[in-house]
Each structure stands twice: as C-alpha cells, then as structure tokens.
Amino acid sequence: MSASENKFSKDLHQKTVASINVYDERERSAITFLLLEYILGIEKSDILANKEIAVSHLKREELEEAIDRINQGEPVQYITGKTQFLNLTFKVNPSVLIPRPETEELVDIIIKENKGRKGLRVMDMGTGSGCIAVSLAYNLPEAEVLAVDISKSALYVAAENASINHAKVTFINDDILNLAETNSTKLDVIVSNPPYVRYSEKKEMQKNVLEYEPKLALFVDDNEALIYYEKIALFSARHLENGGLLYLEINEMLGKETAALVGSFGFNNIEIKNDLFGKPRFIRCSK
C-alpha cells in the first residue's frame, strides 16, 4: 500500500454518516452506502463484513467533497448520477425530477392491471427522467410505448434510460398542455404525473427538492392549479379507446377536485387511490 492510502473498513461508513448533518441517521447511513459505493467502489456487503479498504488520498478528498454537497442540500442522486425505480436503474440530473416512491406503486398499478392484454398502447404525458414509460416497456414488453416531454434535456436523458434497460419506447418533444391540438394517437392507456405542486406549498418543501430540482415539473399557479389535469383529461376523451385507462399522480390536498374535474370529461369508475403513506395519490378512471 503507498504512502497516500489509508486502510478503513466498517468504522469509515461509521465516520462518514457523523459527518452528513441533514437527514435522519437511517437517511445518513442510506446515502452513505450510496457514496461509498459510487466513489470508492465499496459494495455494502463489504463494509458490513468489516472488509479492510485500501482508499487513496485523492478519493478521501473526493468523499470529503460528496458530503459538502450532500450537506448543502444536493440530493445524491445527482451527485451518483442514478437512482433505482422499480429494480431497474435510471440516470438522472437536474433536468429531471428525481423518481419517488409513490410514483413506483402508480406503475406497479398499471402493471399488474394490464399485464399480458395484447396491442396495448400507452403513453406517459410529462416523462421526465422516463422512469414510468420506461418501467411499463420493460414490464409490459408487447405494449408500444409513446413518452411526452416538453423539455429536450429531460427526453435525453429518458433516452438514455430507455437503452440502458433496453425498453422501447418512442419519445415525443411536446407540450401536454397543448398535445390535444398536435396528436392524433388512439390510444388504450395514458398515465401522468404532472407538475401539481402549488406555489403557495413551497414553504413545506424540503431544500434538496426546492433548490435542485427542476421547477418546470414541479410547480403550477395556485389559480390554475388543475390546469395540467384538465389538459390531460381533455386530450384523453379524445383519443382513449372506448374502456381506456386514465392513471394519473395527483396532489394529496386537491384529490375530489381532480376527481370531479375528470367526471367532467365523460370519465367513469373514478377511484382515488391512496399511497403507502395512506394519502390519496392516485387517479384511476375509464372512458
């Protein structure tokens, strides 16, 4: 071993997580694995296993670096550059939001309910990273996939994720909030997540969301706090088949006014979904 390495093993997650100050400590230890994996290439099986690691200088003033930005806020993802969503792994950077636990059960809904039908037709209306059109190719391989986005840095990115976990999928740079006017697909499910949060909630909100990550999928104006949803809807009266799937991710605080907003486009068996945090999430209808 040089002069500039030092031997560490398990006490060097231990140290690590004493030097991130935000987070609860499970929060601390998770990111932690996370960085250590990514910058010194440690497995966690390693560490638990109190396995000896020779690490250099250079990749101490790395981590050093990591957990500055870490402690500024920085969500890790960006920093790894990748998060995992439904067991595949997904790129991401700012320029996409980072994919959330809810997000996850909304797609595996939609798996598990249309698992195996033929012909199927999807479209993922606001596919940022691609998490959602991507995992529903990958797990739903007969379906052709169509995914909009109005922002090209965020379609690149949802590119790359379709090729590394080799999925399908057709990417469309366009605005959902004018998409009715533009396409003419038939199609058999369409499912959204779009920006719902509203302006006057962002004093809720933690500083890794608010400062770094991208406003344009996240926040709409309190006086048209629906506008997404009403877009959507519209589009999808036009172009769902009859008995077609409407699958949307909604604001927790506005679920029966979404729902009555649906309603009013012809859509039936409207049902609000709660998720594993017990709040209501999710929009489930038919044409």
The other form holds:
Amino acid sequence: MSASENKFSKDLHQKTVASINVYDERERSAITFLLLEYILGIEKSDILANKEIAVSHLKREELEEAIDRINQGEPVQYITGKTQFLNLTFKVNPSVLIPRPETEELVDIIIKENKGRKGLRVMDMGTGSGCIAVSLAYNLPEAEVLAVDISKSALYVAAENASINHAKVTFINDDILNLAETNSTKLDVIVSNPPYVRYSEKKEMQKNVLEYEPKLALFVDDNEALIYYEKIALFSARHLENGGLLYLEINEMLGKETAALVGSFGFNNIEIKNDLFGKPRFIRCSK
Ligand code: GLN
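The structure above corresponds to the form predicted alone; please give the structure of the form predicted in complex with ligand GLN next.
Below is the whole assembly, all chains and molecules, this chain first.
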C-alpha cells in the first residue's frame, strides 16, 4: 500500500477536469470542484488558493471511479448524493428528480407572494425530493405544508430533507391522479411540478437525464400529455378556498393548452410566466 501523496490542489483540479470527456469546460470545472469537495473534503476556496493536499491511494481510486461514472453520463448530484436548492441543501438519489433551477424560480415566486400570510395551508402535489415543500415550509414558517407522492422511496428522501432542514412537512403517500377522491383537506395554495415531458420529446433529452433520472417523475404519454394538470386542476377546484392560488410548472411547448385546461375548471387571473431561459414555464391562477 503506497502512502499518501501531496498534491497542489490547482494541479489536481486541472488534471481532473482534463480527464472528464463529457460536457463543456465550465461544467467540467464545476463538477470537479464538487467531486474534490465530496471525496477529499477540500473546499473550492482552498483549491483556488492552491492549497497542498494529501491524497491517499484509496482517495485517488475513489476519485477515478467517480470520474468514470461522470464519463458514463451519471449526474454528479447522484454521486455526491446532494444538491443546493434556493438557500438549502437537499439529499438526492435516483428515486427522485434532481431539482432544477426553473423550479427554484417557481418556489421563489410563491414565497414572495405569500410571505407573512397567517394560517396558510399549502399542498405540493408530486413532491419528489421535497425541494418545493421543504423550501416553502422553511421560508414560510407559519404555513402548514402537505406534500403528496406516489413513490414511497421518493417520500423517504423528502422526509429526510425535511428533517435535515428543520422544516415541518406532512407527507402523504398517494396518487395525485386519484387524489380528488381520497383527500378532503381545504387549502390556500396548491403547487405542482408534475411529469410533463412527452415520450416524443425523448430524443431531445440529454443522456444524463434519460438514463439516470426516474421516468415516473418525468414522462407522460403524448396522447394524454396534460393528464396530471387535469387531475390537479380538478382537485384544486374542489379543495382550494375561494381566492386560493394554484402554481404549476409546465411544459414550455404546452403553455396555451395548459392555461386553457386550467381555465375550463373555472380558475381566474391565469398568467403564464417565463423562466430564466425565457421559456413559458409556469402558470399562476386563482380560484
Ligand atoms: N424540466 C424537467 C426536464 O426537462 C422536467 C420536469 C418535469 O417533468 N416535471 O428534465
């Protein structure tokens, strides 16, 4: 067994970046910072300061294995087991979708619009990692937050995320396609980022999404692309208080159709909002 070797961390960073053969230069560099922190416990600031670091044989091997997984297309968040979402850290594993920056924007809008409201009751339909529900509970501490998911393994991750972030969320294991029949809660805010990618859109998707992220959280049949929105709107029409708010993340190609569907359930003030990439990504409306 060879002893550990001292390395200059900038050099180690550069060599690691060079051994990644997927993504562009910026992303390779960002991934490398995450891997070096996860495996060697060295922070980005120490790497930028070119601090010397001892790398044992074992750690060297761990790093090489991680680089192999990255080169196979595995998302770095599934290797490190965590990601940032707004101001919090979330655990992730392949039973949940990796939280997206668009979804951060949606949660940010909800927090800004509902901050300070007393006795607020909120439901997140299809919570996955719990990023929406936990962020809302954390940032709107007076709200009562419920979160539903059909996947027990996703709820397990979501509950852990609530616990590590000291957020109080009530989790419900149920199918949001049938929830209108089984649940009788009255609510002020409903939010959902349901599956909305049509199978026909698969060919435009990246390998790291397609081969590693849960299909249950992503895809819908082309001939019923809005099925989740229909069931969520039906549930919301029954369970929102008058004036209650519904916030949805949507397929950028189906903005008008989704808005029309929501309108057919009697919702008012329907707005389609763009995401940070300028794409129609959210619907906000009231009952
Ligand atoms: N925006 C996600 C993606 O493109 C999909 C999220 C979803 O289906 N709800 O991968």
